[in-house]
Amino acid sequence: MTVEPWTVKYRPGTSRDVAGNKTAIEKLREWIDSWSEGRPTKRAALLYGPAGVGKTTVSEALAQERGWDLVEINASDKRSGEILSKIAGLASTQSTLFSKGRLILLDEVDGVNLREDHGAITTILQIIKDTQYPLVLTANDPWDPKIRPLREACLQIELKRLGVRDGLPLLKSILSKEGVKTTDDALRFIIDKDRGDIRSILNDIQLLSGRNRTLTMDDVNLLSGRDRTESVFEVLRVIFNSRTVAAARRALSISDLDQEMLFQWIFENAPYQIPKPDELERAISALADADMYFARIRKTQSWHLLSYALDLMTAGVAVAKQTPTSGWVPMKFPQRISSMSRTRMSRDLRKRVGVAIGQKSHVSARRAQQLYLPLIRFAYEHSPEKFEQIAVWLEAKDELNEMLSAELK
């Protein structure tokens, strides 16, 4: 069964119901509706911002609510000088037949590689000298060298990450809205994690309330140990959606995710994103090979190896998916890392046992809980006096009593 994203669900119809950056909405709204005056001096706008803060999602809804046609080019996609000139150039002049106007939207244009794409950036600024209608331009990063012609040619304008006065309110409307019990402390906490990346935060939540409709901080503390050098989601959709070996290798570098920790991801995800029986025969084998190759870099700190254990974990399993998902499907968090944080307080609290009983028994404290705790586990149970003796004398009492209460119940 396929789950709609709420990054789709939850998308703003209008501009005034984008969280956040009201004066640069304002300011683009502004210059859009100064369009019916005349050509405006500066005939396009430089949205930028980082990744995720709805450059994309305001242009959408600005032209959404006017209802304009939105003419919406990736430039990293359709980046050469001739494609442009097709396809913007025309939507730029030829005139509209059924609606009232055409907002054209050129995304991400600091991803044109002037080695490959001859020609874009002269392109781009002719289009916006002839364009008839609000031409807006998206970047990441506006002071890229290569876009410095396109960037004094525009309106810029910034957009800033979602902050918590802001995203707390939203929010809690959206989790309100889906029956999902919350503190704000969590909130916060993935407000902060996720760095105001709104679309980050939507998968966040949705994937951590998906299982109990709650959203506590010891769900968002999963996340604790997770980089943000790229959404662990857009390094597997990569990887699941990758059909050469070159590109499912691109997620390594869009990601500091440890190479286990990333493992783990897509050995729990990959039943979910691969629905043939036999292509997903493939994809865990190469797992299971890649798993082996990780095994032994342990055991012999062998790191030639790594390599290939990483070649098979992503070019392996994207090679081996030949049918694409129908619909969407959600991304899962690995059960063992779940698994593993949420036991993480009884591990500390059963090894700062076994150190105790170590030190009064002259052992490990590993070797001191393989030994020792069976047998005061047997005395707490049946011994109460005898337990009260070794407790104290372990100098443990209440590690003791709260491990084994834990442990029992």
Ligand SMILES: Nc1ncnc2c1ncn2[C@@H]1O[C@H](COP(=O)(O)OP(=O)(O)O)[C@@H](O)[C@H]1O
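None of these values were measured; they are calculated from a predicted model. Numbering follows the first chain given and starts at 1. The term rigid core refers to the most C-alpha atoms you can superpose between the two forms while keeping them within 1.5 Å. What changes on going to the form predicted together with the ligand:
- Shown in the overlay between these two forms, fitted on the rigid core, is a CA shift at residue 17 smaller than 2 Å.
- Core-superposed comparison between these two forms: the CA of residue 165 stays below a 2 Å shift.
- A displacement of less than 2 angstroms separates the C-alpha positions of residue 195 between these two forms, with the rigid core held in common.
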Second form
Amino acid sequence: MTVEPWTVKYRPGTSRDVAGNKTAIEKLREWIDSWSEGRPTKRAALLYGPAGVGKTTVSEALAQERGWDLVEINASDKRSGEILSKIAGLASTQSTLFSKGRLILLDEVDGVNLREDHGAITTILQIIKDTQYPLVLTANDPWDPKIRPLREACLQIELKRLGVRDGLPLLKSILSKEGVKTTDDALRFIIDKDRGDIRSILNDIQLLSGRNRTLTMDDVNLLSGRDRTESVFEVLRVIFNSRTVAAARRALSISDLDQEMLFQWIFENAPYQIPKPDELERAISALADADMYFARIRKTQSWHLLSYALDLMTAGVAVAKQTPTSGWVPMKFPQRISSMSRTRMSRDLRKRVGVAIGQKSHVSARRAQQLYLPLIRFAYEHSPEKFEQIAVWLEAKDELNEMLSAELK
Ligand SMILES: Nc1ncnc2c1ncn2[C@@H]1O[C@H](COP(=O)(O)OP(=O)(O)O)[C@@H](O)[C@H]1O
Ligand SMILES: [Mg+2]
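Moving on from the form predicted alone, kindly provide the form predicted together with the ligand as a structure.
Below: every chain and molecule of the assembly, starting with the one above.
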């Protein structure tokens, strides 16, 4: 069950569809068009600004609108050295009367790794000197000392964070196409919280409105401490995709979520984010251990155990997952939160199911619900035979069927 991310679905097709930064985009457009009267003095433009404001999108859209070939390289790519020398060739080839135009995009030049590729900046400067085609460089941080030699050689154009004035109409139009009811205050809140980073904003609104097709302050408040520094989405992405313990732990430092809330998020999403059953089993068992520590900490105030619990729920999950998810898998709301909006009947049903599982697996009904329901739900959606087996073993086939089909409605 892979869903198309809204960042892809609503990627602006033309530069006019790009929200905000009109003057900057116009400046870039004029500079690109000035090439038709011969090479301008500045042969490269440095498009800079924070992540997710449209630097890559604008460059690609402008090339596409003109029907030009786009030669693109991400400078933080490991093989950028090799590719750069190929690009040098493509850039300096004299155009003939009949050849197509070309835009050369060196994306994220501030990400270039000078230790692995120490000649990179010199190579880029040489490309700027020789190029017969407009060269667009992008950077998050134009003041990075690494790229200082490049600044002088470029026409500098800043893309600013998106504000409410340009953000609101964009988000409203997307949400109305998706049939999601929303309110201005909720959207303002999200724009502000994600500091105008449209990639994060789109991820957040997609996640938030998936719950019940609304996006109001209620939905927003559910997952936010008042000033979350990073979207939950980002935090989970870090946890599920880290390869090292240290990287997974970093997720805690970027999250303002209450620790047990974060636990719920990780727990709920693990079955979807970890496709391999044996890896999932290891992750769930790390989470079960973390849960046990949390319980002990609450009961006996043994705070020295906290770091174990936190490591288990972040790093324990990260190292259990070895196989990457294929495609983009959307994040789910923790059951504990979303069940608040469910009917009491469904809650009773959950309890009955919990009791059934508990009896079989010798744990409390509450813990059974917490630990096993996500797995069973996962089997229900993805593997009918496995679900059948489990349901029969639990002697709770009817209850499970009734509950899960109601949930998925
Ligand atoms: N100004 C914008 N208007 C509309 N959508 C945008 C804008 N900026 C970014 N996006 C959305 O965010 C995604 C990422 O944008 P991108 O161009 O990769 O940002 P950057 O290169 O600045 O990090 C795009 O695919 C698009 O969906
Ligand atoms: Mg980019």
